[in-house]
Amino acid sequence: MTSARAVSLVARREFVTKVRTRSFLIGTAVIIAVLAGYVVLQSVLFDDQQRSVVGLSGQATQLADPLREKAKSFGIEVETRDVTTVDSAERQVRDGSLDALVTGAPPALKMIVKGSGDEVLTTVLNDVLRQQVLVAQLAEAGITPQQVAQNLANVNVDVTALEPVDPQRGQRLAIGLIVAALLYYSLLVYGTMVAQGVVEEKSSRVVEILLATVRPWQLLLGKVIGLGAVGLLQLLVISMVGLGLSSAFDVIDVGALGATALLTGVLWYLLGFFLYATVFAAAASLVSRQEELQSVLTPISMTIIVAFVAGINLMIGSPSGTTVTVLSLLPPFAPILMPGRMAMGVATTWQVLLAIALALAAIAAITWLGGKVYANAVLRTGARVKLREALKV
């Protein structure tokens, strides 16, 4: 048997074995269904920002056109309610079902609200009130409106933006967090289920049958692969599940960038998962029972915990500053850090090259380390193999 046919057939094994479980299964479809709550929420909430009801009593009804353009400019909408008697609207502002209550005459407006208040309905209003306070002194003047709109249809300021920002800065931000969630999530999911199915073929010694046919660097890297192809799956389901999700709900304006993000992240879980499966592999073989799988596994599980909590909470604050810039492009948080920094649009090319050519060179390094650590030691039972042991020849 050629080692391309031992490989193919371990990693089918793996896959096609773990892809028929009810967990797989029930636990893609929980994580479908949470991220399909999470957007539609967040579709509810966005909507409930955006829209606000105001009540129009006695000669403020006359504001409902001029209010309702008005609040177009700033992005949010507003349903204008012409109501009868202040008592009942107050009681309607008490309840929710009105965010505000406008009532008098200009220049003498006043405004019911529950709470505070809404500060951009507020700033419309105002504008509004002024607006309407302007064009009745042009009219006393012998001034039209259109005169004056005309006069001042080319005064502008011209503004030069020393850092410019871009205008899709909050998207990018949302979508590069969902990408590090993601791929911290599979590659701590996945590369835990690595390790633990090390321990169970050599508790139950099925290693040792393995083993009679083919080689343990095969075995590993058929498991590497068969079990990298599983989360793989999963993250492909789970990212266009909830591309489409998004974009059919309006929460997040996909398109490209979307599409780029989501090829990012299959090339960082690439690369992070056989660095840290293999890492994974190795350390599992140490041991011979599940009950010991922990101690060898935490100081790796640290790592990814690490490179995502620390990682997120510098992305948000400054994704292009020094400390973050160069955490990316260390190998151990590469995976993790670079792509949220890509689909950010911080992250330049020599970056991005260099942080792969370290993740391959670590690669390498590390499957041929770990490759002789899990050859060494998976065949031992019994007490648990010292990592000094395991890489004697």
Given for the second form:
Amino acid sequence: MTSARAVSLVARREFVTKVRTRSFLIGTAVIIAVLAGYVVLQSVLFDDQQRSVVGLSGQATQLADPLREKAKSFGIEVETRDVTTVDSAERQVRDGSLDALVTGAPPALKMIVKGSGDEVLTTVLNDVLRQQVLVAQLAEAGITPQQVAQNLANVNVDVTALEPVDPQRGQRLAIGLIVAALLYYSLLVYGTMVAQGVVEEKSSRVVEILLATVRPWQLLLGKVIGLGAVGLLQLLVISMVGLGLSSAFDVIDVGALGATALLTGVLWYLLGFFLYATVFAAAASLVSRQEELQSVLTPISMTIIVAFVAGINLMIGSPSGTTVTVLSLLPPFAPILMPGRMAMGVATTWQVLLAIALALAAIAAITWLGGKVYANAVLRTGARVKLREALKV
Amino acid sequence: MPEGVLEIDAISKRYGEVVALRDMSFDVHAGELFGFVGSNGAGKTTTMRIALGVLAADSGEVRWNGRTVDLDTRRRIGYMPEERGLYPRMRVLDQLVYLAELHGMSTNEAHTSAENWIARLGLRDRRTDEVQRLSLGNQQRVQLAAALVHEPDVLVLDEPFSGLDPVAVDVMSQVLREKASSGVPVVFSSHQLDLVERLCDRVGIVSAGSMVASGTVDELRSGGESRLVVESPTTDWAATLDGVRVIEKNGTRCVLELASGVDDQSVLHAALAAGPVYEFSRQRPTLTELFRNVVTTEARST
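Structure of the form predicted together with its partner chain (previous: the form predicted on its own):
Expanding to the full complex; the earlier chain stays at the top.
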């Protein structure tokens, strides 16, 4: 039997067993539900804030088109409805199905609202009204209103920005944070899962049967690949659903930005997982019972948590600052910070390549060292194995 | 199968200051059931773990058909460790198929073989249950199936009978006997000496990390000092013979211990010369007595 066959058998068992568990299915479903709920909530709030329904009666109905257009230039959306009787329309304003009712003919327009009325909507309406009056008076004075409008449209202040602001900055930040959060979650959850798997084999003693037929490194590699694939599957499912929902509800304009973020996310997930999973597995091989696991995992989990919490704060503050740049190059932090910075578009190519090279070097070193600890410690049951002993031989 | 011999050749192992094995040697041939007995801590489990490559020996060698055992030959060994171990949350069938595949079977062969052993060991109703939901006895059966599922060329079982009910002991004995007669060398350790005596072709007694006696049960029982039971009205004659010691006297019956080399027929002549003899028989020690004898002598000498 080849090593590849042995590793793939172990990986397949890990993958199939984990994907079949109820906790994986429920966990994924819950994350998707939370995500969907958030997106739907966002889009509803978004809709509510930005959309007003205005009833137009009598001569005011001719204002429908200019009103909608003007509103758009103010960044709000107005839906107009022609109403026949003012009385019933007033009742609709009272019960909230209309945000405002406009009656009368220009220039003597009246607006009826329930409470204080929307300031932006009032401004929009005033603008529309003034323009109507202007057009009428220009026509009276014998000047072509279209000509004036064209001349006016050509007059603009010439703005020179010293530090141009990326119009997509907000979206980039959002995507960067989401990517960092997803990687943080995946590394922590699936790293811990590798550790639990190692201890399960050790505490149930099945490892002795396994090691009579496969080598320790084959067992370790198979486990890391199998569980890594489960994590990748979950990451992809969550991302796809997230991207799909966001596009469908127009919460953020993802498009190319989202696709790139997904690709870098997957790359860094793989680098981060191979880096951390081996450390998790080696640490877990030192203990024999699940109860002792927490104590050896805490230092590793803390590194990931610190990378995430500190990194997120620094990233929001100044994504291209020196601290965050240096941290994002270092292997323990890179898998969470670099993809975030890449999604925000602040990581330069040499930084990305350097971070990848350092991560690969770290993976090689950690796999060698972790594999040694694992091979030495995994058959020793009973008391916790000291790290120094496990590194001997 | 060609000449199947498993040889354990002069294996030594120490844990720091503690010597676990000292020049442990024995061999098991095709079709043979070899019983491995010894008190706790004598080195049985260490020997088996080294044979399976789970532990590394400090010196010595394990050979199969004259070649040093490596990972590929080790895959052909069926192993039941002393510390039973299976994935608790994996189904019986999946578990056996997985282990068969890890030992080099194709997926189809693995399925066929797993189903076959499940049926033979009476686990058909439980085949899709998680192992942790089975009774202890059934878990033991799955453990045996795990050692057999890849149709191994050699069987090494550490305490296969411990914790089994009498019915399961019979099933286990039958399976081991069958495996041996199909040409597979079988080694197992046990504390149930009566069982070893009944079942095994050859027995090895281990003490303090070395093999102190090995051979067929008959050889072991007839070797060393032999005993005679004699019934005659007077027994004073016995004390005058060289190399004969009276170790028990009960009315007209006595038990004599003969040093090796003393001819029992000359003892009979001496007895007849002294008076009538109503009973004269050889008393052979049971394996338990032999074991106790060997272990205590070893303990005294070290």
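Numbering follows the first chain given and starts at 1. Superpose the two forms; the largest set of C-alphas matching within 1.5 Å is the rigid core. In this text the structure is predicted, and so the values were computed from the model without any measurement.
Core-aligned CA deviation for Val102 between these two forms: 2 Å or greater. Here Glu292 does not count as shifted, since its C-alpha moves by less than 2 Å between these two forms after the core is aligned.
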